[in-house]
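In the form predicted alone, a lone chain appears below as structure tokens.
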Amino acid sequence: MSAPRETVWELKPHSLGKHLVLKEYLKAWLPILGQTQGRILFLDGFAGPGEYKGGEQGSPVIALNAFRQHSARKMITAEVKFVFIEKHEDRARHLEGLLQPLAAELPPGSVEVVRGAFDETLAKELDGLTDAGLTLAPCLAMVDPFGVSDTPMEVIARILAHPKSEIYISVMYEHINRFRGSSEFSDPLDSRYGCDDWRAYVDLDDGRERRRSLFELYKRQLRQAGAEHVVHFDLYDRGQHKYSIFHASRHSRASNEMKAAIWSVNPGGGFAFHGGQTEQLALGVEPNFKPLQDALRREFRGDRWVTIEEVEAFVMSDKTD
């Protein structure tokens, strides 16, 4: 999948599935972070105009509305702010113009669209933090880049290093096999990764077993970045694989919600979820709670007692889809 050239794009029934977990989890995430925080942060790393050709939402402009229109907002005390982050000068003046009525009804300076790369321009932002003795307020952040660059480990990291901050990122899987041989990928992916152990798996013959390790890989460096619970799915279309998001948090209910707006999402319009830790697994539809009750087995096997709260926790936590 290549990046589009134009200003707004046509949406793509997976983008549509990656938008639609977003904004279900935003409705758990604002009032539990924003009941609990002074101030909380959605950064959107890679916002784009904030719409798609047809006039469906972007991702601005769901993340938005999920605070506007959520049905507990007025229980929601934290200072909300909205950080967009975009490199390209027409888009970012598009996504400033939609946004101006929506950011209108919020108090001043709620909502902010950044031009720049999503690397570079949080890298200053967060050393301007540290240099005035401040740090990152409990963040969102969803980091949905075309192809591997500008998302660097070392970024991610200096997020996650917020006990009470997550990521949501979208890795382009398809992007990475097709041009894994060329030696102008090499950076970005040592980059991307934090090592250059994923060149031990992408000459692996069989793509199944290439595509698992780069994953799991993927998961370790964000666990070694901060994160305890990495949670991950992939978004088919037509029966082909799009996407692969991953959630980072340091919290098995963080993990826990996530779970629940992947699962409460319907799947239609072609595309389809389909769980991390179970490929034959898809999600939304009539459950199969084999894998799970294959999990427990293997979890919790022994002759010991099992309480009911180390069973939610399990469930709960990155080890289950």
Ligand SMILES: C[S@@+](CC[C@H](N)C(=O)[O-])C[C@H]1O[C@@H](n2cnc3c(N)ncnc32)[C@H](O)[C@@H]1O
Given for the second form:
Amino acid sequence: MSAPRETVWELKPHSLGKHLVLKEYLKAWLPILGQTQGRILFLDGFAGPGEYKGGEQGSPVIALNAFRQHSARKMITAEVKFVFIEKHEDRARHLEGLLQPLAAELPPGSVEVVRGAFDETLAKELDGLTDAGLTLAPCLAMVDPFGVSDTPMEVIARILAHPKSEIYISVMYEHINRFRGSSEFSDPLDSRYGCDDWRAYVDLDDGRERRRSLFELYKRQLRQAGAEHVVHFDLYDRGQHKYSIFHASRHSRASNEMKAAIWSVNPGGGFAFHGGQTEQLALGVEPNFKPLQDALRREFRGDRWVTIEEVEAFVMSDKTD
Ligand SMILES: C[S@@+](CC[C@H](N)C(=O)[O-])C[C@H]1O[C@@H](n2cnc3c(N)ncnc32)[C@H](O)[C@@H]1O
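Write the structure block of the form predicted in complex with the named molecule for the protein whose form predicted alone appears above.
Let us now look at the entire complex, which starts with that chain.
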């Protein structure tokens, strides 16, 4: 998909999938961190205009509403702050106008729209968002660019420096695949991966193997940047792989909640999810437990005794879909 030029564009079915998972995940994330932390932050690094041509909600509105309308809102004692970064002036202005009435219901200063680039904005000091030690406050960052530019691994590492922060990143693989040979793509890819090892995989003849290797490398790099769990799933639109989501965190509970969010979204309207561990797994049809049974047998083979907690930790981790 090439980047649209209009302020507001049409919602594609696979974008709806990404939104449904985000909405479900926020239902869990807000009360879990909101009851234990003094301050939490939802950071939308590529916020967009906040709505689509047909009036469908964009990620900033989904996030604000997840908080405003949360059934456990009274129990969320943390100061909840929303920061939306958007590079394009017209989209940032559109977003500001759209959010004004929603933000008016929240304590002053809860919602901020920053006109600027994600990487440059985060590289600067973000007043009021840092904890002692200068890491960002515990945050859920959404990183949702059109292509591959402006998403350096060093910025991702800065977000993941806080042990309670996590990132929801979308990757338009076709974009990488299509432009992988062009020289102006090398720098953005070096920066995105935080290394140049991707060069070893981009020319693999087998397309599936190429994608698998590039994704495995990205997961490895996210781990090196601080993540302990990286849940990965793919979004398909009418049988075609459209893009992939990577959720990076330091906690198995976070990866477990992310998997729960994916499973709870029943695909319809022409898109489907596939898990990152087992490509055959089409989520939302009849649950297929065979891949999990096989994974459990592989993980715990042998004759030693295994505790239920060990089994739970394995199932919650990013090693299963
Ligand atoms: C895929 S759209 C985001 C959609 C939005 N997250 C949603 O789900 O509703 C990407 C947005 O990032 C903006 N953008 C492009 N480059 C950017 C950058 N370097 N920093 C911040 N925003 C950028 C684009 O103008 C566009 O609005």
